[in-house]
Amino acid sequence: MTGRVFEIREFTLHDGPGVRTTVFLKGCPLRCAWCHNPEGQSFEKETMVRKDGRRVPCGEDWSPEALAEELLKNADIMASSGGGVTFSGGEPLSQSDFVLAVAALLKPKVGVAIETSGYAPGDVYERVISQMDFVYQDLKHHDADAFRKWCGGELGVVLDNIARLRRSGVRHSLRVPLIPGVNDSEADRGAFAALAGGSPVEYLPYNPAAGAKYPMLGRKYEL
């Protein structure tokens, strides 16, 4: 078994409790118009070409054992802060078997968390979150038509999985990326709060640099 990763970022502070290492996995079934990791959308290996002409490969294949060994280099620091490893993307649930294999190797030494859109079959979602210490669950829009327009998927899939998350008892927080003119009105916030059903909700500010990577991939930032 191998998994495809496009970045490993050490000493992150906003991807879960304590000091963490975040693993960004390739591949996502959604196409959110504001995506700030477009290099994580495709499952294929890609190359980003920076303004200075430097070519940066995006996508490296790892075995679970090799990746776990790499991630545990800072295990003492992470463990002492109550931190660990966070799986992100792309959409890490799209490589669920690989994530579970790596998590099993990490859990004896550090905590594990996941950042997910929740866009996956219910059985896959339940299997993965059951092995996580913490889940960051995205909630990108509250309206099915708007979700289809801006993200390219069906909102019901996400809402069903959020219900599974609440029933699971796993510690979690819902994260809403606030996108100007898309989901950032007071009415939108009220609708998000209603959907959350008592789960904690974090509102994330729009990243104005989100479109900078698209030209490096030969793509246009549509938003």
Contents of the next structure:
Amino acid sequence: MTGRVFEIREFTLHDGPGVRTTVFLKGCPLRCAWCHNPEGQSFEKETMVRKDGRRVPCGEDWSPEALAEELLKNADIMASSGGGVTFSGGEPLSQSDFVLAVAALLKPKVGVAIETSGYAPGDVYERVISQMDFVYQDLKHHDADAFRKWCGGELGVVLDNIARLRRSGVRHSLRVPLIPGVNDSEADRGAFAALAGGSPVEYLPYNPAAGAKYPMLGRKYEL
Amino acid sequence: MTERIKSLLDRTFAKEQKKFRRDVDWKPLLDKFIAEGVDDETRARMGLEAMLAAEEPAFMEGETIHFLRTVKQIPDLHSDAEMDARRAAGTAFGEKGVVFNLTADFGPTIAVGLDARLDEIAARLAKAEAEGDAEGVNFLRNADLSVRAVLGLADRYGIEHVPHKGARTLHEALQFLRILHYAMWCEGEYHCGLGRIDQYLFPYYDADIKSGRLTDEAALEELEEFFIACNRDSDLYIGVQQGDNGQSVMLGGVTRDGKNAFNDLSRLCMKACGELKLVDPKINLRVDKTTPLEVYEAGTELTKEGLGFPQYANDDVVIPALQKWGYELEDARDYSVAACWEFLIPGVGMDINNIDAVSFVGSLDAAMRGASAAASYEDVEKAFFGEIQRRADALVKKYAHVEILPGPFVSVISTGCVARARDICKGAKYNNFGIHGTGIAVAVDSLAALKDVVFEKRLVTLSELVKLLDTDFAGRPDVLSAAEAAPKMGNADPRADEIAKRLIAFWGHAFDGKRNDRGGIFRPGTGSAMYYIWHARDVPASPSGRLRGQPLSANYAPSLDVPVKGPISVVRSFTEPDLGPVCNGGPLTIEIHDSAFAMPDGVTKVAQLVKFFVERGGHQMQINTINRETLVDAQKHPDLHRHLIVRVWGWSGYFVELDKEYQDQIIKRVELCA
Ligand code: SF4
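Alternative state: the form predicted in complex with the partner chain, after the form predicted on its own:
So here's everything in the complex, that chain up top.
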């Protein structure tokens, strides 16, 4: 078994407690208009062309053992700081067997967390989150039509999984990426709070630099 | 911060102090020195007397700690022609020749007062006269008059009790310290450090608190007033850049008898700096493997302000290293930094910690050219080490005889000069010279690349590679790409780190057994000072893929143009070598964007990173929080900021790789945060 990863970033500060490394898995079933990791959408290997003309290959296949070994090079500081590894993407649930295999190798030594859109079959979702110490669950929109329009998917899938998450008892937080004119009105806030049903919600301010990587893929940021 | 401090701070920022300043033409004094053939010691005293006589007491409204520079120029004591003639006659000088990069022993004088020091000088003078020790007599007479000149200005200021008598309170001690430090600058010394203020001021603070004279808040206010005063005249002090004035303090560590020295005053000093957000004094913090995380967190609160300090020094590495170099254990435990980052024992060290530097990149270039027929990588490395040794030996010869120009006043406030009846320029207990080693990472990356490209992939021969370096790899982009892709120091890659270990082990012993004519040794270090700019000019492209004209990294840090995995790997790589033998000074420097501190636990995480460095045996570390100014500079000079990572939103990126419009947005965002 191998998994496809497009970035391994050390010392990420916004992805959970302690000193962490975040693994970005390549491929995502959604197409959010504001996606800031466009190279994480396709499951295929790609090439990014930097401003200075240099070509950077994007997407590398790892065995669970090799990836765990690479990540655990920092096990000492991760463990002593109460940190660990966060799986992100793309959509890590799209490579759930791989994520579970890596997590199983990591867990005796360091913490594991996941950042997910929640766009996956319920059984897959449950299997993965049950192995996580913490879940960052995206809540991109509260309205099914808007979710279909802006993200290209069915909101019900996500909401069902959020219900599973709450039932699971796994520590979690819901993250709402605020997008101007899409989901950032007062009324939107009320709707999000209602959907959250008591789970902690973090509102992430929109960053206009979200489209920075599109030109490197020869794509245009439409938002 | 109290209203009074806020007002003093605002007016200092507004440069109110400048209205007191005037120009003085010191040329007639110099002409007189030359015409009358006045000796060095006497010139130093007369210069100080003239300077202090020309100073006018000046008071900022609301201040209680006085002494302000009003005369812009400090007298020149020697003409360029005189200095050139001495150099031509075979005398080497460190920089300008005067005492510099030095922290005096302020504590004992603050304790007893200058009147008592005058008595001591008088007693020693009588002895020197009886012994017919002409040099001693000349020094002591000038020392006596220098002290009187300082007292004279204090009297004109109308300051009571201190500096005549010993300080009784924290306030008096701070006033006394201000006077002594100020007098050093007026005597012509520069890069004057303040040393371990949390140690030598602690008895006054402690007595004030215990007697109920001061609350912690009141003590904080007094410290803040003193720290503000350190920023008033600093634009008149000499340095390569504004702010390069050496006004450093050292906090924490252990006492001379080995007990934990981090105390309430250390904490208060950090708090004062955090509130004031001024560039001076620069905080250094001594830590070791027993230092609790909360101390690192307190330090990181300062880092978060983007001040570029504290700079951390690791007692577990530095103290044994100094001992191995012959410093007595009690002295080693009392170390501070000279001014920037070179380790020095205040009062007893007349070390010249930055007398010269060896360019590793230059050494490698020369070695490759001399060994272009080398049959193996090992041969190249051997030739490289041979070249380093040759350069080290040349420096030993060059600095066999160094003269320092006298400073009778700084001698009085240093340990043992009066007792020896000799100016500190003649030597103190420790008289070692420090030698920087520049371009460590570029040299290591270059060796790793040439090993890979020449001896493993065999893309070119060594002599072909050397030719390519002269033309910036013209016509061979494949070689350049391969060089760039080769292992780099800072990625926790043993293929590079093993080379670094060998280089640092070699460098650490390159001066073994060598002495200067003061009996001192040569201390190799990992610092660069400004040499990293100068040394980059002397060489063409490097095998690492560094092109001609690109700078080297400053101090002990990854090459500027290589992507690294992140700060953990950097710390890992840079703590692989045994850093004890290269403990002259020179910090690992890491830059972190201030968005790192947007999350509430950002401070804790950065503190954990520093703790990790210390636990892995790092010697010295500095973290910079990158702010708007740096970002603007990064736009103009991307090559200098290749490692600048910015958190863009859900991802982090290299700032210089973003399109300008995104860069602008981030700059704006940082402005809003500030
Ligand atoms: S779910 Fe995340 S990775 Fe997938 S398209 Fe949306 S923002 Fe991008």
